[in-house]
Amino acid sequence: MPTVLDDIISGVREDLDVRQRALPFSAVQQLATDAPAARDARAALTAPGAVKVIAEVKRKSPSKGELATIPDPAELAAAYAAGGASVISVLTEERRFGGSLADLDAVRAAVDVPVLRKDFMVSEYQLWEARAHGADVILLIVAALDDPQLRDLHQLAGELGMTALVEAHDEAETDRAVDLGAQVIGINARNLKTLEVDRAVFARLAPRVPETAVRVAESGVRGRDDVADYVASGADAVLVGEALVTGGDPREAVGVLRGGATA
């Protein structure tokens, strides 16, 4: 029986096929080559100071449906950056998350911090496309890729100057991410089959990730206490979407997650 992830990726492939017909591979490669160099996201996530926040521009999700309209993604991203976010994550998947590459363009033009293209990467075209639109970071979901695909896309990300956030959900996936040599590993507390969140997943899996890698806790952050729990379990950074887009003042909300008021 197909999982939620299977259904999402099926739609991603259909939409990708449309974009590839509209813009040939050679054209997107040229655009990526002409783009300004990628920013160093790993450096941003390892800088001294408070826990790092990856703040997400997220309109909806498969688990919660509509979250926020976000009429101006650039304004939201600027507020995140003003609050101290180290990286801005932009959902570009349209069917389930309501995102677009236009959102990525708007955010890239508005902030100087590294930007993550948050999508379901299944082909090299998407990585070149991400770079062409100014992304500095891309997401690689271990559950969505076999070992050769994961290796090839991880290698290409490095060749394009981008950082790969390699996402795992269980022991086997975490070990695959570590064996890959990933330098930024996300542990997602959300079960991709049931969409339920179990924050204990991070504490269970984090010890499998070497201290030389950046450990990113994903899903389940409702407030500062959840961030503190993740940090106590070894998190270097947290990726937060829903709590920020539904929590009122986004600048202030990022500051609170980082441990205090904004400057």
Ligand SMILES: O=P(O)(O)OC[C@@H](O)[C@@H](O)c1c[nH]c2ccccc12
Second form
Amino acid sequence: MPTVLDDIISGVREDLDVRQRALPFSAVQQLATDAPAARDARAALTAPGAVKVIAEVKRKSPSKGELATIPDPAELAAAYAAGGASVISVLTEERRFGGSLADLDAVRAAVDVPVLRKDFMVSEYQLWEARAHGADVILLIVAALDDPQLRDLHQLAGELGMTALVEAHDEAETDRAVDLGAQVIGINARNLKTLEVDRAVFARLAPRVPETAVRVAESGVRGRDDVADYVASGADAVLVGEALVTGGDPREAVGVLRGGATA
Ligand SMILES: O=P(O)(O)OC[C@@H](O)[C@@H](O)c1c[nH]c2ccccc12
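To complete the pair, please output the form predicted together with the named molecule; the form predicted on its own was given just before.
Next comes the full complex, this chain leading.
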């Protein structure tokens, strides 16, 4: 039985084929080479101070359906940055998440903080493409990649000056991320094979991640209490989508998650 993740990835591969026919590998490499250098996301995530928020531009998801229309992703990203977000995450997967590379371009142009291209990366082409569109961080989902692919893509991210956020959701995947030498490791409370959210997963897996790596708690944050719980379990950063796109003022909402005003 194919999992949700398998289904998403087959759609991602079809869409990738179309883009790759329109813009050959050498052309996307040239665009990436010509792009301004990537910003240092690891530095942004390890700066002193409160928990770091990675705020996500997310229109819909396979688990929740439509979340928000987000007519102006640049405006939303600017509000996140003004609220103190350390990194802006932009979903670029179209079919299930309603994102696009145009959203990434718009956000890149609107903020100075590092930007994460959030997608299902399965080929080197997508990393060059991310860099060509100004991404500073890419997501590598351990569950979607075998070890040679993971190593290859992780190494290429570094060569392109980007940070890889390496995502795991169980013990074996976390150990694979650590063995890879990943410096930024995300523990996703949402299992991408079943879409179930279990916030306790972070506390269970975080101790397997060395202190030297940035620990990112992903998914399921409803408010400041969930952030505080993740921090108590060792999170350096939280990645938040739904609560920010469905809540009130996004600038204020990021501030609240960081531990500021309790609105
Ligand atoms: O909307 P939430 O529950 O705050 O979750 C955000 C983020 O963790 C989630 O969008 C995510 C984490 N890893 C992913 C991989 C692919 C797509 C999406 C994701």
